[in-house]
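Let's start with one chain on its own, the form predicted alone, as structure tokens.
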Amino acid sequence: MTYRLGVLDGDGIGPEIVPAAVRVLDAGLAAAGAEPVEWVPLPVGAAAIETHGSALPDLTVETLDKLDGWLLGPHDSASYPAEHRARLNPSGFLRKHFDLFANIRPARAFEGTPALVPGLDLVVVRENTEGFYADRSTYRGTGEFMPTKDVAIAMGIFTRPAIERIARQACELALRRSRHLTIVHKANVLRTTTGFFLEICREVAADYPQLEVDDFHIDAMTVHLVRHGADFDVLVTENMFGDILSDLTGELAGSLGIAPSINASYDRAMAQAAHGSAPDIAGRGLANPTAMIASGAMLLDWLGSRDAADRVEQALRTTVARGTRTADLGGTAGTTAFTDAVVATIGEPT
């Protein structure tokens, strides 16, 4: 079948790395003999504010509802005009609106690069719809409020259905990998909330006797990852902890520039690099497109185009191993040169 996928460039380096990802994914699909994707460009971010008066126009959301998935570039919502900063940012809105409850964030070191933890190869499975993220903790508005000018309160929401479904996603993923699941929490202090998360994750994991299951407090987990991160496989945790841990593991693997992710529900997925918009290097052709390309490969895999996804992932690794690298990985290649090399590698005879 032909998939229809949205293309949302975003801000900063987004208009450089998202088209790079489209090029590489097209090459991967062609090499695998798969049907080409129908790409559907849609407005988002600062450019959409200029043309449509909104960082996420209704047209974009309505069109995404008819698509199989999409690529979302990074956004720089902190630089939007004040009235737009007060709203949910595009990424947060789309995760909430489409119930993209599973944020899957791999961290895998590249051969020959200066990884802080050589051999790191793990996945952070982050619950994406509630927890300590106030923008996703209520049906309408946010879970942050100020009853007086001197008091600010944030709600953390933990529900059995949300925990059960993310725990099952993590268990299924661990079954396909090294069969080691680690639950990350803070149950020694946040007993009712993250203690609930730990309890339900263990209940779900009991249905998977093939797995080795352990758990760690979030603060201890950061230490274990720095000291011996290569010992871990699949980490499952709540929203904010997962955001923090995945940034850490991305850097431990070598750079946030290689840190991919998808945000998925049961029937659609959004590919989104784990890093930000890097406005300091935007438009200079220096950005590393690896994370966006690898996020796109994860989307292809989620859609069932595993051969194409594998070809893209292997081409990225081969390109880097041969010495073509962007500055964040110690190389000199720019965005276009690196993308050209990956496309050429995909096209090599097997």
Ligand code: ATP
Given for the second form:
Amino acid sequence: MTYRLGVLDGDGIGPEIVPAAVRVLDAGLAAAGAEPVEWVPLPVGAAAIETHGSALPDLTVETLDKLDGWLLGPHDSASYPAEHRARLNPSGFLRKHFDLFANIRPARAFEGTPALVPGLDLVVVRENTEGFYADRSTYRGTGEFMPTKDVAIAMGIFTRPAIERIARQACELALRRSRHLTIVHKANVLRTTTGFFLEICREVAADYPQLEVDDFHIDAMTVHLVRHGADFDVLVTENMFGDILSDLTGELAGSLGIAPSINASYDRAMAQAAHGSAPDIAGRGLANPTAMIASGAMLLDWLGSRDAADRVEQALRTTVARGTRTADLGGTAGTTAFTDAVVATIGEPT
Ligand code: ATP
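Can you return the structure of this protein in the form predicted in complex with this ligand rather than the form predicted alone?
All chains and molecules follow, beginning with the one already shown.
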């Protein structure tokens, strides 16, 4: 069957790295002998404000509803006019609207790059719909509010169904990897909320006796990751802890420029680099497209094209190991030269 996938370039370096990802994914699918994907370009971000009066036009959301998944470039919502900034940003909206509850963020050190923790190879599985990110955990309105001008309140929300489904995703992923699951929480202080998260993750993990399961407080976890991050495999945690932890693990692996992610529900997934729109280097052909390409490969894997996904991931690693690197990894290759090298590597006989 032919998958139909959306292409949403986004802002900043998005129009450079998203087309690079499409090129490489096409090459990976062809090399694997898989059906080509039908790409569906859709407006988003600052360009969509110009053309459609909204950073996320209805047309985009309605079309995404009919697709199997999509590539979302980074957005620079801080640069939007004030009335557009007041809304939930495009990626937050899409995660909430399509109930993309699992944010899966691998961090792996590439051979030949300056990783702070050599040998790091783990995945942060972040619950994406509730927890301490109060701006997206309510049906209407927001869980963050000011009852008076001197008081600000944020609600943390933890529900059994949301914790059960993210815990199960993490267990399934750990089964495919090194079978080591780590639950990250703060149950010594936030006993009722993150203690509940820990308890339910433990309950779900009991269905997976093949896994080695441990747990750590979020603060201790940051120390363990810096000191011996290579000992970890799959980390499952709530929304805000996962956001912070995955920036740390991305950087420990060498650069945010190689940190991919997908946001998935049971029936669709959104590939999204873990980094932002990098306005400081946008339009100069310098951006590292690796994170966006690898996010696309995760999407292909999630759709069942594992062979194509593996070829793309392997080609990225080989290209970097041979010395073709963008500036963030200490090299001199621009976005296009790096992408050309990855496509050429995929085309090499195996
Ligand atoms: P956001 O709030 O959207 O996450 P940010 O400004 O906090 O954005 P980034 O946009 O990710 O963070 O940029 C942080 C730094 O990393 C910048 O110096 C940027 O140039 C660099 N950077 C981010 N992504 C890449 C990339 N793909 N290639 C090269 N450098 C990058």
